[in-house]
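So this first bit is one chain, no partners, the form predicted alone, shown in structure tokens.
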Amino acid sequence: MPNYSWPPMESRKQIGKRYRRVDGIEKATGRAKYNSDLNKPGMLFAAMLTSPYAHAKVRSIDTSQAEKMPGVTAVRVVAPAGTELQWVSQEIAFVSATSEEVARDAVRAIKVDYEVLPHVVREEDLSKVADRAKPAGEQVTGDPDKAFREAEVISEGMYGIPVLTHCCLEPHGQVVEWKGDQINYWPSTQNVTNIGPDLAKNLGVPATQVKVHMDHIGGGFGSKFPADRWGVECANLSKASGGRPVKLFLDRATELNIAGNRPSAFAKIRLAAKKDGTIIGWESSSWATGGMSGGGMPPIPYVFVNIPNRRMNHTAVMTNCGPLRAWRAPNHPQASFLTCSAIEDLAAKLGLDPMEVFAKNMQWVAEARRDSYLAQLKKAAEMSEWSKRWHRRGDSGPGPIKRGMGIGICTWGGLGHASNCRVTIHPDGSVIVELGSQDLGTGTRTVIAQVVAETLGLPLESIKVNLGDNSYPPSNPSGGSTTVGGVSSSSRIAAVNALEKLFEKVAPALGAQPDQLEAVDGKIQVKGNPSKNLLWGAACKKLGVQSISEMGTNDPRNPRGLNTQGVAGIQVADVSVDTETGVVTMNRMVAVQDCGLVINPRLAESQVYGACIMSICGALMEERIMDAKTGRVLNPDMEFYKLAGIGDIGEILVDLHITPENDKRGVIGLGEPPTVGGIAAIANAVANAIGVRVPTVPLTPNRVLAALQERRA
């Protein structure tokens, strides 16, 4: 039976090395091509007509003028008369033409008569949403009434985190070419294997007819799984235009309106506690929206799931806004912000160090992660110089610049997804790895190459990894931080299987049995007798003209110990606040995060850096702003939908909490957990700096100044 286990930490040659991305130079020089860069011969361009209203009914639609325009090849209506439109930019019709300008002119020539209907687009004030509020049933655990009667201190507060939109630098879209029975599909997707069948189902054709290819993606974060209506209609436009390729990528305004968002979360929270900071009761009334589907209750109390006495009520608010989509750690940043803010406010009311209050309440955390959190709190305190820099809330000395520290917490699953991999060893010694997976920019190609190189005893540059095509063995979508566990495990298994076959071919030449051989440093040698060896190239020549091609599969139900799930993480923010201008400046973010076996620490740290930057955006500047009167998004662009620049992020320090105990757990996904705690940490740091809670993020200057004014009043 082959041994698929990971090599011991001390004997690894490739796994654990800090390699740069194998496609890094290609991307840095601009040679990497994204599907939005694709320009096929004879290509047509598509444009969409979308709703100008948040809520309306289509009375009639006339496309005759558009159809007659020179250069227009096809017009398709997807919202005919009688259709009720539920948000601004909902799709109504699609046009293909010989140029983008003609397509847009044709869209403007389509005449639509609308019946405008009442809308609701803002959810902060529940008293103003009328019948759009849908309460869920109350959840009660223990005896919260008794806990609050017996509490030595009660802390309460109101907290809010708004809707954020997906703002992928490469917008959603694709190029589609319908050639006879075959559909060639070049999407921007997190789902190379399964997006083809999704498109085929919507077109009513066999899945085998759809050929998918994508080398690189310009951002996904959870929003790019399905073919979407724009993918389906792009294919239909191609078919109606004689099979010519059609290109349609959303413009920035449409992207920010309808390509997915992260739901909001608002809550009134009360905590019952002892004087030493032990929480004995939790009571919350929360509400959220992600569009017409409402918004589910975040998993609160977050991480501290075993607080003995709890009462929770939640209301989903249906708004006439673009729909929600998965967004890097769905619902976790919201839950962490709500929970950690409430705990920080409790600590401030008690005059206690929040680091001690978080540590004391680790008794309410799932036992499997409890020791990890305690160790991480200690490490985060050390890295952030907590004992030196933390002070009681508002006690930050004279002058207008106030400095503060805050804590955030995270958890996640990260079990490897279903994945199939093929490893081929050719007689010339070359090694090809093929998976129908995708590299979201996280270094997936590099990680796979390291795993296979480690297994075959070869240098990294000897391995060629092919991803991004649905002709390769199927691998699941990249979501839920499941990719690295899935593809590393399937790659390991496939490489071991291929190596076993090579041993069978080489064993006679070395006068040994196959199970007596090992691959080390570019050689196949006899265990315990390394002088009996063949160089890799010479060993592969023993194959004659036949290549070895072996499969490997990761089954999440039986990952063979190669990957597991469940992580802990602590983040500490260090900020300065100008109390005269309200401007918050990041000094430092410390992230202590475990993720099992780390294949490439450089790439893992890069994931944490990116996650922290996302948290800084969400804490300080990023939000979708809706106009209640018109129902429109007021900032559907990259001028006023703010994202952090290099000067906004301060210093980011990362500790991956690499220990033998964590390593033995196998690979665990890292993409999502470090995005979770940062917003909470920054909000708590600002409260610590200025002496008052800014109840709603992002912590813009006007909100900071308003909180200071209320404190002074």
Partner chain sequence: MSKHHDEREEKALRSGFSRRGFLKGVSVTSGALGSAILEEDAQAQTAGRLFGPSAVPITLNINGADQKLTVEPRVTLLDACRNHLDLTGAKRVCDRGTCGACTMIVNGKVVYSCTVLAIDVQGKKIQTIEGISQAGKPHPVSVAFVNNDAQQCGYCTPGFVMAAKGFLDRNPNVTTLEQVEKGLGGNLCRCGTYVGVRKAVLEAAKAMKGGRNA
The other form holds:
Amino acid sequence: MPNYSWPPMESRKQIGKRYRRVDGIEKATGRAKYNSDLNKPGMLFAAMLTSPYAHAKVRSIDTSQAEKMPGVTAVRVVAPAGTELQWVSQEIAFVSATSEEVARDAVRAIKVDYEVLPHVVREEDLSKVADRAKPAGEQVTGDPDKAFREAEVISEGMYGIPVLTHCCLEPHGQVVEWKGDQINYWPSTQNVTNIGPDLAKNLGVPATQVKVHMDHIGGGFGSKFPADRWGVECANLSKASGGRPVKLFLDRATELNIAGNRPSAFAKIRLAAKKDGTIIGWESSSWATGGMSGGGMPPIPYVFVNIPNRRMNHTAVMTNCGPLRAWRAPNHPQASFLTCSAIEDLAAKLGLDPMEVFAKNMQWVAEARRDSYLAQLKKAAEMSEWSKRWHRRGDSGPGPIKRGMGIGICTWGGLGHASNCRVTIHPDGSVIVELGSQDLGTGTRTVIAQVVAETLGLPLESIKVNLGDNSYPPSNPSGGSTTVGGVSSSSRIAAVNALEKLFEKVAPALGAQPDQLEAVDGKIQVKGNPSKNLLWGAACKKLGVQSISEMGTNDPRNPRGLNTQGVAGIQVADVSVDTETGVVTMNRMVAVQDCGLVINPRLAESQVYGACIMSICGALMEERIMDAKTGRVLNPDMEFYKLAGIGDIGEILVDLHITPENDKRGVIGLGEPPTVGGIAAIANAVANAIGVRVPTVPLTPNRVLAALQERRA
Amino acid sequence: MQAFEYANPATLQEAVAMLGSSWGEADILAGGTDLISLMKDYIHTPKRVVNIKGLKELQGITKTATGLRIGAVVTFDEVAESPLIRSEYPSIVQAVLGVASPQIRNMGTVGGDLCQRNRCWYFRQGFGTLGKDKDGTSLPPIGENRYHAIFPKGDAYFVSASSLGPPLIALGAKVKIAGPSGSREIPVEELFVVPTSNKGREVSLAPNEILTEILIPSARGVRNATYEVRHKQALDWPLATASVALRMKGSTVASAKIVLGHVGPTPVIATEAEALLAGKALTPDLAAEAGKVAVNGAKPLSGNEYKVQLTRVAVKRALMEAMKARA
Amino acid sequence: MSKHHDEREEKALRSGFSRRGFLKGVSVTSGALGSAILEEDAQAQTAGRLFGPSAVPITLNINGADQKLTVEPRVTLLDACRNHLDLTGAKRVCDRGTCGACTMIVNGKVVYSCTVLAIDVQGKKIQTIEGISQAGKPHPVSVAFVNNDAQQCGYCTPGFVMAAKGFLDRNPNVTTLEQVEKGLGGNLCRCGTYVGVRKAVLEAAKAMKGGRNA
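Following the display of the form predicted alone, present the structure of the form predicted together with the partner chain.
First the chain shown before, then all remaining chains and molecules of the complex.
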């Protein structure tokens, strides 16, 4: 049985190095082709007609004029008369034409008669949602009534976090060519291996007919797994247009309306505690929406899962809004925000340092992570100069600018997903690695190259990594921070297997047994006798005309110690608030995040930087704004759906908590956990600065000023 | 975008002749930063687009006997870089740099800034200039109005999006307008009007008129500044702005002009605050008092009370900035 | 319509400036759209100055070479490059002049190409991300972006690189983060790569001053 385990930390030559991403220069020179960049010969463009109403029935639809327009090749109606439309921008019809302009003109020539029906699109006031509220039933653990009777202090608060949209910069969409029994499918997807079967199922053809290819994806964040209506109809339009390729990528407004959102979360929370800050009881009544499906309860109390006495009620609200999709750590940022806000408010009520209160309550955290959290709190305090900068709630300094500090917390799984990898060593010494996976910008290609280079004792440049095609060995979708664990393990196993085969071929020439050989610094050599060696090229020549091609599989049920799950993370925010204008400015964000064995610290840090910035957007700017009367999303754009710019982020400090103990755990996914605690940290920092809780994020000037005014009143 | 005919007139006269006699027939293209988006959203569906960037009458920044002339197609970037403007009109430079995107500053023109349509999200989603639903209901007051007017007028709840309107009014500038029967000059405050119909416009131009230049009196001895309250550092619309121009007599304010931006359907002249300052030495307390007075008569909507406070602060800070500025 | 405005319109009419009158001297184009506001009998002296609404031949000078294409006047510079010339480095993201992913340099200045009509930039020098590498060597800004991992999904990256190049061309003496933040205030990233971008632009500034400017 070959030894697949990771080489010891101190002897690694490629793993752990801060390599630049291997596809970096392609992207930074504009050469990288995303599927939205494709121009296929004879390609048609498609456009879609969508609902202007949040709730309506299609009385009739007339496409005759559109069909007659010169350049139009096909029209497909997906919401025929009688269809009930449930949200603005829901798909009604698709048109393909010889140019994008004509396709759009044709969409506008389709006449639809609607019967407008009543809608509900807002959920923040539960008393106004009528029959759209679906209570999930009460959950009780321990004896919460007793805990609240015996509490030395009871702290309560109301907190809210709105619906956000993924706002992937590359919109959802694809090019599809359906010719005879072959479908060539170029989607923007996080799911190269399984999106083909999804499309096939919807088209009623065997999965074997769909060939998927994607080199790069411009953002997904959890929203790009299925083939979607637009993928299916793009294929149908291609077929109806004689097999010409058809391109359809959503426009920005449609993207923000229907291509995914993160559910909201609102909660009234009461904590029962002792004077020293120990929490003994939790009561929450929460509600949320993610569209017509309602949306699940955020996992509260978050991280402090063992708070002994709990009563929880959750209500899902069905709204006539675009449907939710998985969003980078589904439900965790909301849960962290609700929980950490409540704990910070408790600490403030007791006049205690929240660092101490968080530490004190670590007794309620899963035992496996407890020490990590305690160590991380300490590290985050040090990096953020907590002891120097923290003050009791309300900065008492002079002037209108108030400064404050706050804490947020995260946890996540991150176990490697099922992944298969093929490593091929050719007689000329070249090495190719193939996986039906995808690089979301996390650095997947680079990480795989490092693992294989390490294993084969080669420089990084000699490894060619091919991803993004469903003819490669299947890998699961990139979701749940499962990719890095999965692909690093499968490629390690495949590379070890391939190397074993190579050892068998070259052992006779070195007068040794295969198991006496090792691959180091571009040579195959005898262990303990490195002068007996063959250069890599010479060794591979021994293969004659026969390449080595070996598979490696990561099985999540037995990851062989190569990857594992369960991480802790602490974030601290340091903000300034202009109390005259309510404008919040980021001074600094500190993220201490463990992620086991780190294959490339540079790329891992980038993940955390990005996660912190996404949190800054969510804490200070981002929200989907719904109009009660018209049912429209009022800001399906990048003008009023506000994202932080380069001048809005302050300083960001990252610590990956790289320690021998963490390293020994193996690889753990990192994409999601650092996005979890930031909003909580920033909201807590603002409360600390201005002396009052701003209940609902984002912390815009209107909300900050309203909270200040309420305190004065 | 609906198909249109593109016109590239060689002379101002020709350009005027190429415009339509009613709104909707033709649109004027200068920087395009507003028009192209309006057309993409089918808010404007002109049959013809008339490019005026090539007209020589509309170019350049030049000194005149009484002050300065800025051609309508001069870009924000050219304004920000102009020594003539930088030396005398900090309030204009501050307003221009408030547009935090270099791309917009390179494209957007001063004429386009003054003539741009409003950014009310109901308007931008096809509910008309005033944002009215099919049944005639005004949507902003019953809907989401956090960025709307605290000085609404009639059914106009949107805010004028112009960056330059407030400083130009404060400085006593005029605009020159060319039409089929020749040209006319009006004070900048008369350029801005409150539309009374859902198809109305925010400026007093006729459909076949072109704003050709801005004429600004000399500001020598006039302390002037603009302060914008903005949520983001990167490109973002201001929430409230104030532009001030103070004619000084020694250390006291002889006369003051204070104009508020992004709080009403036109720039709002804060006459009470102007009167308050006259004949007094400007102190931080007086500046704060002027801010308070400036919002007298504000009628905030359900969700924009905060803008009253932001306006107070903008006035106060603009005044303090003006006192720092070179006279 | 405002009262003021109604008066203006009336004045226009009173001055004898009727629709028929003012259109004299303006040429005719074919097609229903043109005739809607144009008189059939108008003279042809400005014929060379009216284009479309159907596709018209245009020439764009992109990356130093003239490109001939036939597009409707409504086609943006971005769409002309992406859909007609296969120059797909610039990306269509917000498509409303807000995010900067489509940034190109026209006559030395950064612009949002999604908000520029292709027909409108004839005769100007247009630079796209494809044109800033020289002799196969990536531009120092591109190199600095890679060195500082100023990219993740990479979809905003070409726009950022062009914005940074345009900024540094005009401001070669950039040394502070604050300057960089102001210089790149017109671009947005969703993955959150700004930490790397800030460092990359400062590194590129040094490299370009070192004479490696393309």
